[in-house]
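One chain is shown next in structure tokens, namely the form predicted alone.
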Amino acid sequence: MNQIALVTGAAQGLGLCIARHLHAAGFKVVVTDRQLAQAAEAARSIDATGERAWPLALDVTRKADFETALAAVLEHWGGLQVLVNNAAMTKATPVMDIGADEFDAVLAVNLRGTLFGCQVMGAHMAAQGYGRLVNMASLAGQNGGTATGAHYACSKGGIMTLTKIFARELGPQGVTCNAVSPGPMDLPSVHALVPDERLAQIVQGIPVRKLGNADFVADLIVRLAMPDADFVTGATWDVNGGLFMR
């Protein structure tokens, strides 16, 4: 495969699992964080090489580092085919305590930036006639949250309306735009961000009674990403454990 994948809020966590996987399949992957050196730090870790991952600095707030980003990405391998908006800030903060500069910052990160990675990217790819746009919704943007701020829940809720919205734009130029809803991960930012109890009674009220795999998000991503993924679009993906059942 000779395809190009670009991941926001790549350096940790989810997203860079999302990029081991992308990798895995054949994908060159650009690696992206607001922080250059942990961005580097993680593609190294993906491909020490460099030849298939590559880091870049990436602000998602700001559209003008998108437009950046892929007119390097264009200078340095000539093309993309598939973006993932991972990115995101989550806080836990109560409904009644949140202040206007923590709604817009959350906000700011996980829709606004959504919005612009499908304006760019999804511009180009339509352009060329063909793309993937993934984009990282959340169960809390479809049941309210169970552990996570309302804000938080807001922006991933915009995040799936966003997602029907780019997919009838550019479905007609060969571009798909779908996302993935995952519930409670077993990742190290749900366990810092939910205490133990907490999280052990949330767990006890999954019908499965288990936290998430990223691993299986991640996979779930690179099979949204291929190109014979072309009859699946405007959709969400649950991968939740049974939280919430449509």
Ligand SMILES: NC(=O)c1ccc[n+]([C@@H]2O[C@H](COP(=O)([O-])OP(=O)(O)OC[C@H]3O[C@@H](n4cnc5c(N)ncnc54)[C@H](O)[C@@H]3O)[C@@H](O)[C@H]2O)c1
Given for the second form:
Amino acid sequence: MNQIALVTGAAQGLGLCIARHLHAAGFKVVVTDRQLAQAAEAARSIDATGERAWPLALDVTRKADFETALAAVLEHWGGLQVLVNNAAMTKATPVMDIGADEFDAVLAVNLRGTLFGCQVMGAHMAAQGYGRLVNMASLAGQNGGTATGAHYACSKGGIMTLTKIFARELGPQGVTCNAVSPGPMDLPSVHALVPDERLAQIVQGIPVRKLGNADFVADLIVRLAMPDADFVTGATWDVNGGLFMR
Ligand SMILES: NC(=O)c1ccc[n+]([C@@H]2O[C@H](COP(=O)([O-])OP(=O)(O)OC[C@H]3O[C@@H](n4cnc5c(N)ncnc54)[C@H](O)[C@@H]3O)[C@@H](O)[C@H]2O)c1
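Let's see the other form, the form predicted together with this ligand, since the form predicted alone is already up.
Every chain and every other molecule in the complex is listed next, the one we just looked at coming first.
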């Protein structure tokens, strides 16, 4: 495997887990997050030698950051085949209390960040005739959200729609675009967002009666990032313990 994958919001949580699994599968991984220091610490934790994990600062609200990152990766490693749009802002404000600034801030990171990532890296992939785009959606975008806010849920619904649009746009050039839609994962972000008592109630409502496993989600993303995953595109891959069935 001599392929390069870039993950946004990879300093912690699911993003770090995804970067770790891509690295384990043989990819060179560009570990990006808003702050370089956090990205660098994460990259070191994946590969202390730095040979196959490289940190970059990338704020997904800025299209120019994607352009700068792409140029830097091409200079450093000579290619880019995979982008995982993982960065997100998660808020649980009640719908009647969400103000304009907070709504815009969540959409700017989650939805517009995914748009910019697919535009910039997708154009590069289309020009080279090959690429894999994977977008992190969420069950909240399918069922309206239970523990998270309306802005978050709307952004994730939008990501599933963007995924179909980029799948159609870039498919003829060898670029696939898929979304992965997890239900609540057993991750620090979930425990921080949802009080223990409420989380226990949520688990009781999940058919398999447990929270999701981040390693499985990361493995699924690795699978979708592989060269032979060329007949799956525009799809949303549900990983939700049966909370939402199609
Ligand atoms: N945790 C869950 O149960 C769950 C469920 C469904 C979907 N997801 C999705 O999985 C992804 C990761 O979730 P998590 O729980 O690890 O979240 P997290 O909050 O732990 O991590 C998010 C990361 O994104 C980064 N980030 C925030 N704003 C950014 C910006 N403007 N530019 C670049 N990076 C930025 C943060 O610094 C952080 O490292 C998100 O897209 C989330 O919506 C998570």
